[in-house]
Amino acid sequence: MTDVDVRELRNCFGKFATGITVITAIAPDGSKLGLTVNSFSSLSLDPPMILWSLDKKSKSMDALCAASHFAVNVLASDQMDLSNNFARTSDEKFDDIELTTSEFGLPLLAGTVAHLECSNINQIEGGDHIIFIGKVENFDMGHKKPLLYTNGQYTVAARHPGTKLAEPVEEDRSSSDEFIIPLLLRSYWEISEPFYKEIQDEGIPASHARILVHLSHSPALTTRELGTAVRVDMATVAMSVNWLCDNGHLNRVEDDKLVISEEGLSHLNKVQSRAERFEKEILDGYSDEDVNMLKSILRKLIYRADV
């Protein structure tokens, strides 16, 4: 085949379905380089190394040439918002975006899936576009799942309908799991877990979290009685107490009472939202039938002395 149709052609490598990455890094002026790439792919464990590549037309080209490293974000499934935003061409896509300073000096945005650190070693030609090979200095990880990109859209990494579910290990009757208390106290490890682990990545600690959420149920609790309604320990809460009224999230009122603030429900909806989406991705694979009875019985368990 000599004359190929450009058009159809990227629609048939948009059938492969591709992470999303920021890559973002320090022009010699000093000024911050960033740019939406889904042509990221690990090239070498051994030495660990990445490649990435770029149209030739880009006006970042120059800077990023000269630049001595960069670095990769992986974007996490809630962060399409990043992804459009560096895609465009415009000299304010950093405004307003919440950033962390690697130990190279270089720009990383905050909630992604992963960040890699590399150094920028070697540029090769592609056609079009500029093929960067990066050394992989540093590299760090979060609990999210990635934004997808295929078939021209976003999309999400799901189970796939053909992947069995894990089945229980078939234990001896007299195992003490097979008791409630255990099998729901493990279920709850399993499940909390990695998405305290996640808003700890968003910096949000659990103790925050739990004091905000029961608060928005419970409003006008003492710091006493909220340390037994979220069964955590006394020092522990006194001390997410103290952060969340210094940081505006909570207010003191008549009795030594707390009450969410306006700014709390704003800390409140970020903890809400990624754990909609958690749930969503923890009961991937499970019917509306299983999901909707799993739920019907915990109600039924918690509220059991309202019967």
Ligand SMILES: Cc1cc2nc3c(=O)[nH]c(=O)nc-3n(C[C@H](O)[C@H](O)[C@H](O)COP(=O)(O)O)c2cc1C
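Residue numbers count along the first chain shown, from 1. Being a predicted model, the structure only gives us computed values, none of them experimental. Here, rigid core means the biggest group of C-alpha atoms that superpose within 1.5 Å across both forms. What changes on going to the form predicted together with the named molecule:
The rigid-core alignment places the CA of residue 272 2 Å or more apart between the two forms. A movement of the C-alpha atom of residue 195 reaching 2 angstroms or beyond is seen between the two forms when the two forms are aligned on their rigid core. Annotation for residue 236: C-alpha shift of 2 angstroms or more between the two forms, rigid core superposed.
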Given for the second form:
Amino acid sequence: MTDVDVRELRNCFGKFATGITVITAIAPDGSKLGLTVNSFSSLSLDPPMILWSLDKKSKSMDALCAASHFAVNVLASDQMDLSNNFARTSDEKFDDIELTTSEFGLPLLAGTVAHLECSNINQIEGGDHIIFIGKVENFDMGHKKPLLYTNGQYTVAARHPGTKLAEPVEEDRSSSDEFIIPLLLRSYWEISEPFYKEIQDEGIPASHARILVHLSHSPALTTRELGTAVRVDMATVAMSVNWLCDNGHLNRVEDDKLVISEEGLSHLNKVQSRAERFEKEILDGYSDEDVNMLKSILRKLIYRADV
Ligand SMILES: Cc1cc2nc3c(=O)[nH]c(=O)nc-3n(C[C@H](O)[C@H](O)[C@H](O)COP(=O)(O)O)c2cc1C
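Show the other one: the form predicted together with the named molecule, since we just had the form predicted on its own.
All chains and molecules follow, beginning with the one already shown.
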């Protein structure tokens, strides 16, 4: 084939949906390097290897060729801004970015779906790109949904409507699966940990967020009244209230009563949109009919009356 229309070819390549990663490394001068990459692919399980390719025009080429290790940060669906941040040439890419440092001294981005720390074992010429091959030395992963990229746009994954949710096979069911209370408790344990983590990513512990939720739709309350309303012991609720007041989320009014502040309300909005997103993920694949029936039965259990 001759005279390829590069723009058309790029569009054609873009039909293939990918995840998005940020490759991070330390340059020989000790500065941090990071760039958005969707050419990442797994390569081998044994030995564990991955690859990705870098445009020969990249400003980071020399430093990446010289780096002994690099990290692959697999971005989550709420990290589109991070992808855009690391897709530009700038000395300020790492300003205000939440990081940890790996045992190889690599900068790891917080809140991602997964990290793979790799030794930089080979570079191969591939047309106008260089293919980097890494040996996976360490990896970790979480529960979040990945950020995807296709047709030049960011997208998120949804379960295909044609696939069924996995039903537990009969032998896997324990006898406690026959009783409603263990089922309710287990379903709570399964979703509460990732849910509280999601809420905490907004910057305040989930126990504090519950107080904000309650005060957003109640009149001013004393700390004691609040403890009774959210069913938390006095010592814990007093600690949460002090933290929320110190951080501007609550205001004390007359008679030492508490009201939610403007800042508290705006924080609550962010927490609630995260909670909504999380709930959508949890319920992905269930029909509206199933979801409504679940809600109705839970309400009946809570209020002990037909709802
Ligand atoms: C979704 C997306 C995927 C990208 N994938 C790659 C890639 O696989 N390889 C590459 O060299 N550049 C890729 N880029 C472009 C680089 O992130 C961008 O050119 C970056 O500024 C390069 O860093 P540098 O300024 O240090 O050269 C991608 C950009 C986006 C938005």
